[in-house]
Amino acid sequence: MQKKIRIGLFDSGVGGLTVLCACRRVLPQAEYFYYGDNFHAPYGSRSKEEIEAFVTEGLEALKRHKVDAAVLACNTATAVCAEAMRKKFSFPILGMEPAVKPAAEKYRDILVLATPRTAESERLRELVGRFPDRRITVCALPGLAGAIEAHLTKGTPLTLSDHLPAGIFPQAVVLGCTHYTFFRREISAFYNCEVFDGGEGTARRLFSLLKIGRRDHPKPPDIHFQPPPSSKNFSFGGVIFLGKARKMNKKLFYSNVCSII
């Protein structure tokens, strides 16, 4: 019997659950380990040193479970320390990249919503700079990731419009934080345009990296904008939750995540 591929996912909280769902759609045969650092969420306004320490702790936990690859399912963590983590750990580490490229391939006027750390990062500046013929506005949202985390884990009321910049009329919105994906439909309605996130692209890169199922499935299945799966025909098995909030993340994943992708 062939050994299952082990994939670790790390996020500052619940946002990475959306990436986990996307990866499960593309690679359902793998075994997943999800580490959510909800205790320190959100990361968007924390120092570089703090973020590096928290990410190192999470990846050390995934290392103990002998993962074959890990996904930094957090745009902020990727922007701050992805390269440093690749030097620390021997297994491949994939980062999250805002889906600017697919948005720019379709539209000229694009709004990127991100945490302060991601918005100010050299990584995002380089990405935006690849499309000089597009008008790309990057907007830092200091409170939205934390508000979504609190809303989903504690039931704290959330008024989305309090966090979104108004008076902007983009042709497309790119979500630069995995937490925002929980409200992609509402954000799409707020701006009346198409919304892009990096979950699908990350899942596809993971598929290519691990080269799983190449004989039977030469390309990963199309997972973007599919209707929510029902519990009858979609399995969430093969997921192990780690970290201090593992029970809460598990409950949230099983009950909510499948309805947003």
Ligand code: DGL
The other form holds:
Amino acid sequence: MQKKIRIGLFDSGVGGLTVLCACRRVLPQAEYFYYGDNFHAPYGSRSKEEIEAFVTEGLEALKRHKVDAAVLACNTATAVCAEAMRKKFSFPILGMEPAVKPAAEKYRDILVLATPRTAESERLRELVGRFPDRRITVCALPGLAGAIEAHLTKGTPLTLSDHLPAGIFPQAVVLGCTHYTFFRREISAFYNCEVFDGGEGTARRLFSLLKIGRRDHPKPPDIHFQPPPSSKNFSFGGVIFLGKARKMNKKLFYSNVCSII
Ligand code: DGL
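Okay, that was the form predicted alone. Show me the form predicted in complex with D-glutamic acid next.
Below is the whole assembly, all chains and molecules, this chain first.
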């Protein structure tokens, strides 16, 4: 029997689940390991040193699960330490790239929403600089990732309009944080324009990196997470939470967080 490819995903919390869903749509046969560091989330305003230490801890855990490759399903972690992590670990590590390119291919006036760390990063500046004939506004949202994390995991009320910059009328919005994808539809309605996120593009880059090719499915399979067979063994159709986020397994998979993507 062919060995299943093992893919690790890392995020500061639940945001990377949006990328996990995209990966599973592209390659449902792979086995996924998800490390959501919800104990330390949100990362957005933390120091580079702190973020690097947390990401190292997460990737060490994924390494113990013998992953063939890992995705930093977190724009902030990617912006801060993707290069450093590639030097530390021997498996391929793929980062997130805000979907500025597909948005710029279609529209002229673009708003990029991101955490403060991502918004100020050299990586994003460089990406935006590749499209000099487009009007691209990058806006740092200090509280939104944390508010979404708290909303989805603790039920804390969330008012999106408290976080989104108003009075601007872009032709397209790019979500530069994986948490925001949970509210893709609402953000699209708020700005009345098309919204782009990096999940699907990341999934495609991952599978071309692994040279396993895209398997097309006429209809994306629904994502079903089975209740745990025992409280000690969380193995949800090949997906598990690791680290401090282990306690999230029960809660998240019983809820329909993933099915809203
Ligand atoms: N999902 C993370 C990202 O894509 C959120 C970072 C945070 O915890 O602030 O940036």
